[in-house]
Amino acid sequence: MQLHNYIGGQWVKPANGRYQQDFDPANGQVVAEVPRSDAEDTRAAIKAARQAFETWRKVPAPKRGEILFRVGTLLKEHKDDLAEYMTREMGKVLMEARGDVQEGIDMAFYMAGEGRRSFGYTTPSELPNKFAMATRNPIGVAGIITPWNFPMAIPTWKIFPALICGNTVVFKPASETPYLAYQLVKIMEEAGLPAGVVNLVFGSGSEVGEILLNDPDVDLISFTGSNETGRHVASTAGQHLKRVSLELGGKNAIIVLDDANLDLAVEGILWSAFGTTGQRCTACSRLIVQEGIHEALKTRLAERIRSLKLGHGLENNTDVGPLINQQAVEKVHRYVEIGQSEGAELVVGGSPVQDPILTDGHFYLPTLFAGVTAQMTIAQEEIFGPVLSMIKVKDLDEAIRVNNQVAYGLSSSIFTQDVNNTFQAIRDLATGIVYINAGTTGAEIHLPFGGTRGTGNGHREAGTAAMDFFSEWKAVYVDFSGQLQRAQIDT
């Protein structure tokens, strides 16, 4: 299948006859053929943004609401069509891609709410006869640019925000999953979003992203990626005043205390070092472990992971499948052998998958270490695969320090059974999201995304903290006395 950019309400070819393949990662079967836009294809969609803005911002919210909510009604109806595409597209295990999409679903739904929730405030004035109120109001063009692991989750998570707060989009989806992009704007094509609302342009970040961040017809930027990446976005969006959010990369970690139930660990550690094949921001590559059950745990972990099964996603009994290309899997390969120079103890994994029946897609062994020390490599940067460190720790203090001393701060999770080391954790530990006695993964819509430090710029996705970034305030003053009044100065 041959896909074409949305622009202006019209599918069209890209203006340079350009295009490449997109792969299923699992077995290298072509998914589909994508433009490979440029500069003039992306500016024709920004123009065809800043046109649409000055109509779609005067839209009442409530309205923009109401095609939110069939837009989230279309994606429920076509479900399960949108989760196959997607574990063909980018290798999810069927049930994970359903979540992918149900998080979409569900982020239609909750801002669809918000255009009749977008509240104000009034406050008394300082003055006689006199009004004072706060309106949010929308800001102009997005920029929005994803990634390729939740191909319909986060464009949702900032897409949606974007429209009930009255802004336009230009949508960049990743290179490695736009046919779940082109799904998801044929969808709110089809729920009857006006021509230029939103565009979909295909392409590299170095043809189309460069432009979003340079072209003063975009207002602002919404990005998430590596965290090289995400330093050039600032730098360089920075330069124009543009307004931009940055979710960037994780080293998160399970703390496990001599306490906790340990069955119930075992579930949640799996569950968020090796769901997605370890290619989630959020996903747990560092298990910091009380001494006192080390041994078993490391014990028990080991069994389970050499019974997981490695296959393509839509087969029922896959466990993991692949890593987005093989790019990925030498990134991987290459941390393993980092870790094994510098003495971590490789129990379980450690190399590509060689089974002939999974040759032709990029598999890799999930991979157990122990005996690694905080400092160590694997312990301090972002993997983004399926390799999981264990370090151990005398008690809660220690596991605190270990799990604060890394440059990301987005994810954790504790599992014990004693209220005053909960209450600890929340308090002490420095990420944006704590789990007490679950995994690093599973962040739900309504609450605020986003992490500390070095996974982004402060800004958060989802619920209504998205609605900060994709808005701003405006304060208004009504005086009604019928004269002029000075306010802060003395009479």
Contents of the next structure:
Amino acid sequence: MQLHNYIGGQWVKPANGRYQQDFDPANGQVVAEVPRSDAEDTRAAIKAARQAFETWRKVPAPKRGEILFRVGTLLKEHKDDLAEYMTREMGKVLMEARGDVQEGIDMAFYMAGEGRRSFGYTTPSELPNKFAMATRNPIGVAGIITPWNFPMAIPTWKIFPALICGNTVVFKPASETPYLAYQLVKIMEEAGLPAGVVNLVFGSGSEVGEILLNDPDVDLISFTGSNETGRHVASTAGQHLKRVSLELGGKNAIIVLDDANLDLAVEGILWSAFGTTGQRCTACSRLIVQEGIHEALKTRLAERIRSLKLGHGLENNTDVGPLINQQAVEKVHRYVEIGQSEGAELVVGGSPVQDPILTDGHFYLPTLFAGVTAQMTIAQEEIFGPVLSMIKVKDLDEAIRVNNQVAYGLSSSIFTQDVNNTFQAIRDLATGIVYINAGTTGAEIHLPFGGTRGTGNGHREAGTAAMDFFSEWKAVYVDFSGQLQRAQIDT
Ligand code: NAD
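Mind giving me the form predicted together with ligand NAD, seeing as the form predicted alone was just shown?
Zooming out: every chain and molecule, the one shown earlier first.
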């Protein structure tokens, strides 16, 4: 199937006539043919968004919410199909793809409701016969730049709050997941979104993304992706004083203390480390284990990891799907070699899959390292694949120190039955998300999502925090005294 850009309410071919293919990472089959647009289409999309903003910003927020409610209803109706497309396009197993779509459904209904909330506040003025209030206001054109690993959740977490706040959108999805982006925008069109309010341009970061970062008609950038790109986005868009939100990488850890429920911990670890083949920003890639249970946990994990079934995510018995592409396989393998060369013990896995049935896909064996120290490269850098490193510690204080000794701060978790340990962990784990007796993944859409330190620049997605990024405050003073009253002077 050949996809088109969506600009000013029209599905249009790329002006430069260029296309590229979109592949199923599990078997190399072509999913779609996709425009490889450049500056011309991007500028046309920005222009359409700018024009639509003048009307859209004045549509009452509850009416904007009604459109989002229809979007949510349509997403729900198409959930199964969308999940299947997602598995074909980016490889995650069907159950997880359904969860990814569900995040979009939840966000649509949540943000639809925000149309009737979008609360500001009133406050007493310091002067008599004067009224003061603060209101939320739209900002303008939002450039939305997304990665491939949550092809429905991440775009909806950005686009829906942008829209409910009254902004218009130019959406540049990851080159690896255009088909899901296309489906999402088709649904928004069907739900009755006016022309120009959301525009979709397919193309690379260097050709489409760069224009969004530099064009003066784009007021804000909401970016999720790698730290390397995020730094570039921040510095380029920052030069133009755009508002920028960055959601970047993670090096998330699960802490398991001696008193943990080990059965539960094993389940949480497997789900967090090997779900989505380790390609979640919140994936667990470090396991910080108290010495008393270290050996027992290692043995049980090794056994369970060996039994994980790799395959196409549409097959019922598949536990772990492919990596996104061949570069990812090579990157993961490079880290495995670094781990070995730095002295870590390879317990399970450690190579691309040799199974002839899977040779057309990008499969890598789920891998466990033990004997890892906190400073090793595999314990510091984001691998973004199915590689888990065990780090042995003496006690909770050391576990927390190790957890916090990385450049990232997205998610962390602890398994313990002790209330004192629990509350110390909640206070001291320096991440934006903390789980108690659960793995590092599983965010719910009405809580703030994001990380500390190198994971971003302090903004949060989801919940009411999303409204803070996509709107700006206006302070309004209404003086009904009939005379000049001077704040701070007429006391
Ligand atoms: P990436 O940085 O390679 O790409 C992300 C997006 O940026 C893509 O759409 C890409 O085309 C675009 N881009 C690339 N160069 C650009 C440029 N010069 N200007 C503008 N846009 C440009 O990341 P990826 O490989 O797609 O995603 C994986 C990364 O995303 C991992 O590091 C992961 O941890 C992170 N991630 C973070 C979160 C979070 O919420 N913190 C969620 C999911 C993924």
